[in-house]
Structure formats: structure tokens, C-alpha cells
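In the block that follows, a single chain appears as C-alpha cells, in the form predicted on its own.
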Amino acid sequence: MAKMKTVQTRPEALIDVTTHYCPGCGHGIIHRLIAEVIDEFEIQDRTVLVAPVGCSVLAYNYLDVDAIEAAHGRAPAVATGIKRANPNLIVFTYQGDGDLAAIGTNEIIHAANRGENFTTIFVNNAIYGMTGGQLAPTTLIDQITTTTPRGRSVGNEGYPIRVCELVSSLITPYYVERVSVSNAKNVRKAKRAIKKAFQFQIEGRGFTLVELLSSCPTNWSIEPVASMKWVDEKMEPFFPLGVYRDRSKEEVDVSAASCK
């Protein structure tokens, strides 16, 4: 008889826990992929994760890496001053769409304008999960939420906030990329996609942000199988997947766009 192979094992840097999260959301897949991506670069030991306030905070009870909780929308400032003192350290913010792109939005923008050498990971599911599913800045138009019981109007909430989109018109960010976890194969493009944006960071390179196209059944009031087609079929076209800003592909002179 053969021996059974072990093929999939628990990385070292995704504590083993069960995690608090609802059936169906995807911060729990998020967190292994960041965890095979750190122990895939032997980082664990020099790994900051800086996370602020939503369904987000709680990442450090599974990531096995030191921790800093910011305020609301903080993050990237928090971030920037710990690379800055120590830039030997691999430091990434983990971020809800209403952390980054509401309270956040200024923190973020200045941050990757800058050009500060540190990692976004993004988790967009057009809502507030944690505070009780409100109107977020990525809640889609007609999408209901407690906040818009009548579902999200253009011209009472404008429209969605695209933020690859947003930090990617930027001249400064060198790699900006949006994934989803809706099936197995898009959560092979999203490892992918975050291992790039750790790569870039131990290279010095900059800005380095990745948007996560995600779940949350409970405040969408649909099943967790249900919710992954709707991923797909309702957040993709207004959240089309792909990489926005690539530098490592392109010929850009910043010094050329600076004032002289």
C-alpha cells in the first residue's frame, strides 16, 4: 500500500486558532495567503502588521508576526514611521474598505504618493462588516445596507470609490493589483499578487498596494456560497480585476514629472 504524502500543511506564521469570522467571509483565506507568502520568504521574524479598527483589527490573534493596532484609518501613517525607523523590518497594513477608503482615504493617498516602502492589503466587501453592515464608500449602487434600506443612489451617496484605480493615477506607487477570493483560481492569482507586492517591498522598491475582492454574507444577508457568485457577478464588473500600476514593467522617470 502507499504511504499517504502530506501535500497542505498549516504555515508557521497563521497561528493555529479558529478564527472569529463568518461562515462564508474571506479574511480567514486572506490570512493564510499572507502566511504562506511570509514563511515562503523567511520573514516572520522581521514582519510588522499594523492593523486599525473593523473586522480587520483582529488579524493579529492569527497572524503569528509582531502587531500594532492603529487608530481608524491610521494605519498608513503607523506604517510609515515604523519603516521609516527601521527599514530593515517588512511592514504591511491590513485594511477594510471602510477603514482605508472613508476614514483613511487621506492617510492612504499621501502615503502611496509618497512612495513609502511598505505593503497594503485591502480588503474590499463593499460594506461596513464589523459596525453593523453600513453604507461604505465601495457599497455598490442599488446595494442595500442599514444605512441605505433603499439600496445605495448616485445622486444621494454618489458613486463607489475605486481605489486601484484612484492610487494607481498616482505617479509615485510602484505596484497596485486587484484580486478576488470568490473561487480557487482567482485565490491562486491573489497569493500571487501579494507575493509580488512583498517582493517588491524587500527590494525597496515603494508603494506596493493589493485590493481583495471579498465576502461578507451576514451584512449582505446572502449564503456563503451564494455570496462568492455574487463576487463575481455584481462586484467585478463595477471592480474589474487586474494590475493597475506595474514600474517593475514600465520605463518611468519621476524626476522627469517633478516641478523644476
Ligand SMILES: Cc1ncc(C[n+]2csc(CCOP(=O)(O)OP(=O)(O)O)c2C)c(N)n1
The other form holds:
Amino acid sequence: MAKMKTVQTRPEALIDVTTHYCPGCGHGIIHRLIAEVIDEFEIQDRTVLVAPVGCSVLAYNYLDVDAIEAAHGRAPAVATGIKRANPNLIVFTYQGDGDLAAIGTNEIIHAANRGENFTTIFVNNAIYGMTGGQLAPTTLIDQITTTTPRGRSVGNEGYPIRVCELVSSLITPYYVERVSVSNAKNVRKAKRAIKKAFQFQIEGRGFTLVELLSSCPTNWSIEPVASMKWVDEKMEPFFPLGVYRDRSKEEVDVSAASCK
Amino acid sequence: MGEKQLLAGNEALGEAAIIAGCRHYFGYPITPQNEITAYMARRLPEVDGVFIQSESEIAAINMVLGAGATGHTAMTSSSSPGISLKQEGISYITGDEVPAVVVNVSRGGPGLGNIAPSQSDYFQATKGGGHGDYNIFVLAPHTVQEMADLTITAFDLAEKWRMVSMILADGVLGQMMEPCTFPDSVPERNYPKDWILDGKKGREKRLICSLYLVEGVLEKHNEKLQKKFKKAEKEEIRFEEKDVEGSDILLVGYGTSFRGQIEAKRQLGEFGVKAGLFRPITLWPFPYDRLSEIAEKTKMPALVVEMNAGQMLEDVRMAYERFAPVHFYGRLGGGIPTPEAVTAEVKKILGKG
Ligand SMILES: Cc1ncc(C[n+]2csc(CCOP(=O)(O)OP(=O)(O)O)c2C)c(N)n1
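Switch from the form predicted on its own, shown above, to the form predicted in complex with this ligand and output its structure.
Every chain and every other molecule in the complex is listed next, the one we just looked at coming first.
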């Protein structure tokens, strides 16, 4: 018999428990990617997770790091307080689209604009998962939710909000990228983006945000495999993947911002 | 003790916070507390502290939570409309058992109201304010000196009990200038820090949260909180009293409304009426027992004077009315009770008009 070789193990930062996530949900994949990055940078001992209100509120049961829960939408403000009080910590918020782009829009925009040196992991599943499938700011036009039973209409709800585009319209943020966890290739890219964001934080560069297009089979009423296809075919065209800001590569001329 | 200085209440409060070790302040502008925000913006960088003018009061209180979670007790200040916005955060911070100091230099309401001094946030401050079963410490200064002293107390109480301490002042106390002295330093506060988030190096991970979904666990958490509140109610009551025995009437007030009562007592003395004074310094915990004792022993009527429609009145009644009558005089929407009005009210009550 050929010798067995270990190619993958559970990351140390990921706790060995069954999650509460539904089959086919992207949160589990994203948790694992974060745990791998924490392991690779050996920062488990100084990382603090700021959990949101949403399906991932219990992320602290799965990631083996210090954690605090924030009120719905307020994670960036809590993270600001933590990082400013103890800059040695590696701090990240983990937020859904309702948390970040509806109730918490003010907090994320201003934390990004101050250049707070933490990382935001933004999970865009185009719906409110935890409360049972309501309209999200990122819900697509014609998408059926419990509060858009005839589909999202431009007349009543406006177009979906593109968070990476919004955040990268600000000058201060350091790194902003949109990725997807819809297939193995995308997952590998997503990991690279998360790693880059943490790298920049460790180097003290400023605000970093990674948006991950993700699935919600339960509330979309689409079975898991087809859900991932839905991410590719329906979400990605409106939410293009790519780097929206990387200040390690681009110089921004800000001389006109000063009145001196 | 340092030199005597002539200072506005808001500045005295700011400097006292620095002396108490406050190195993190987060706030959003609102009158009549803007001098605190400006003072902290100037002073904190001088002591390697952090000042952020936040995007809203909601953000500010959540920054206070974040800093507090790392073991650095932070302060935020605002006035009534902004304090309403902070209530969600105050509820979370209490459930999380993180120390925090909140200052309310209150103004007239409801709504946008005005910027005149008011005590109409008494209910909000002392009866919870946000959602859930909880209390916070509420300290009511009545002089500039007390703005400073009670701020130092607020930091100690917050850390000792891992609770929110609120300074409940008003526009008069914030803006007026009086002599004030500061201690050179404050006693070291060595309360346990075995709960703070500083990375799980060499220990199990820690979690600060207020969510308890498993059946029965939230009840246990609440029981633990209530036990703490009950203990604090026994140990942390502060009040001031004067001539409560052998008087004809007891004047009860706090903060700015109490200042007029001091002068009313003098005026009444000239008229041959003896007035006792009673001033709760902690509005929570409230000195119910002492008020009951006074009422039972003296049976004299009490007059509660407030800058609201009768909010502390309810607490005084609870303690006092079993034994003696309780009267009320209040001004609304920014009005301040004058000593003359209080004196006239007393004469009416005693039938000496
Ligand atoms: C102040 C407040 N409003 C509303 C809620 C109810 N609530 C909980 S989660 C949620 C939406 C979460 O959706 P999202 O951020 O998209 O995350 P997901 O569950 O999809 O991962 C809402 C509205 C709450 N907990 N607090």
C-alpha cells in the first residue's frame, strides 16, 4: 500500500465542532479561509474577532481567537475602539450585507475613511439570512425575498449597493477586493485576498476590506450546488470580482486635500 | 492637591477624566457639552491618548465598548438627543460587563427641545434607558468641583463593578465657571483584568458577548447581573444632607435644581422657617432607606424640586410617602426653579403664605 501523505489538516484557529450553518452556506468556507490565514501568519494569540449580528454571530464558536460581539451594524466602531486602544492586536470584523450595508453603513464608511487599521470580511449573500430571507441592500433586481414578494424593484428599493465600489470611492482605504467562494478556483483567490488584507494590517498600512460573494441556499430556495452557480451567473455580473483599491500598487495624489 | 483654578464645569470634567486615567475619548458634537469634546481633543494627544470625533453618538458608544473590552476604560459625552442614540450601546455594554463612562450634559426635550439646562432625562438615566433589565451608576454633580470629583468616582465605579457610570449634569453645570481643585493623582485601581481581550496567548480564548441562546442561560446571566446591581445598591449609595432633624420641611433636589434650594433654605430661615436639605448624589443607586428613615423619624413634609415634570419625585415618594407627605415643584423645558419660587412653594405648603 502506498504511503499516506497529509495534504490538508484542520487549521489550528478553527475549532473542531459542527457549525450551525445550513448545507451549502458559504460562511463555513470563509471561516476556514480566515483560520488558515491566521495560522499562516501565526497571529492566533493576538487576533480579536468582532462578530456581527447575522447568521455569523456565532463565528466566535468556530474561530479559536479572542472575540467580541457587536450590535447590528456597529462592528467597525467596536473594532475601532479595540484597535486604537491596543494597536498590537490583529482585529477583524466579519459582517453580512445587512449588517454592513444597511444598518451599519455609517460605521463602515467612516472607519474606512479614517483608515482604521483593521480588516473587514464582508460576506455578500444578497439576502438577510438570519431573520429568514428579507431584502438586503445587495439583493438583485427581481430577486424574490420575503419582503420583496414580487421581486426587488428599482422603483421601490433602488438598485443593489456595490460595497467595494462605494468604499473605494474614498481616498483613505488601503486595500479593497471583491472575491467569490463559488468554486475551488475562486476559493483559492479568496484566500489570497484575505491573506493580503491581513498582511497589510500586520504591516500597519490601514483599512482593508474583502467582499466575498457567497451563497444562501435556504433563503434563496435554491439547492446548494445550483446556489454556487447562481453566485457565478446572477451575482457576479453585477458585482464584478477584482481589486478595487491597492495602495501598495497605486499612488494617489492627495495634495489638493490640504488647505495649507 | 493642585492649585485652585477657575474653570467651566465641562472643562473640569475633562481634566478630571485625564487625571482618572482616561486615555480614550470618543464623541460627537452637541450643545451644551461641546467644551468636553474640544477639551479632550486638545488634551488627549498631550498624554498619548486617543481622541476620535466619531461619525455619530452610536459609533462613539461602540468605540467606548471596543476600547473598554481591551481593558482601557473609555469615556464618551453628549447631551440628551445624543444620549438617546447611545442607549443601544449602553445596554450592550452592561450585558457585556465592560466598564465605561458616559456623560450627559442634558438639555430640554422631548425631541430636539432646546439647549437650556434640564433634568428631564432622569427616568432614562436611572431606570435603564435601553432595552433589558439593567441599571447603570448615575452620579449627579451640583458644582464645578463635583463635576471633577464625581468624574473620578465614575471611573472607579465603572471598573470596580464592570458597569456603565453616567455623569448626569446639565447645561448650567457644564457652562458655569467656579473654582475647582484637582488631586495630583488618584488611587491605583487594581481591579481584576482576567476578562479583557488581549489575545489568547497562554490561555483559552475569551469572549465578550451578551447573546445567550441556550435555554435558561440568559436567565442565569440576568440573575448574576441582578446580584451585582443589588450589591451595588447596598454599597455605593452617596448623598448629602443638612439639618434633617428639627426642621419644618425637607427640601429634596439634585444637581442644578438643588442649588436654588440652598438659597431657599437661607431665605426661609430669615422668615423663621427651618428647612432641611437632602441631595442624592447617586441617583442610582438611590438613597431610599435614608429618606424613609428621615420621614419616619421626623414626619415633616418634603418638597421635591426638579427641572422636569416630577421624575425623581417618584423615587422620593416610594421612600417617603408612607410616613409623611411629599410635594413637588418643577420647571419644564429649560426653566430653572428660583430660590424665591421654592420659598413661596414652602410657605404655601406650611400654610404661612
Ligand atoms: C438593531 C437590530 N435590528 C434588527 C435585528 C434583527 N436582525 C438580526 S440579523 C439581521 C440581518 C442579518 O443579515 P446579514 O447582515 O445580511 O447577514 P446574514 O444573516 O445574511 O449572514 C437582522 C435584521 C437586530 N438583531 N438588531
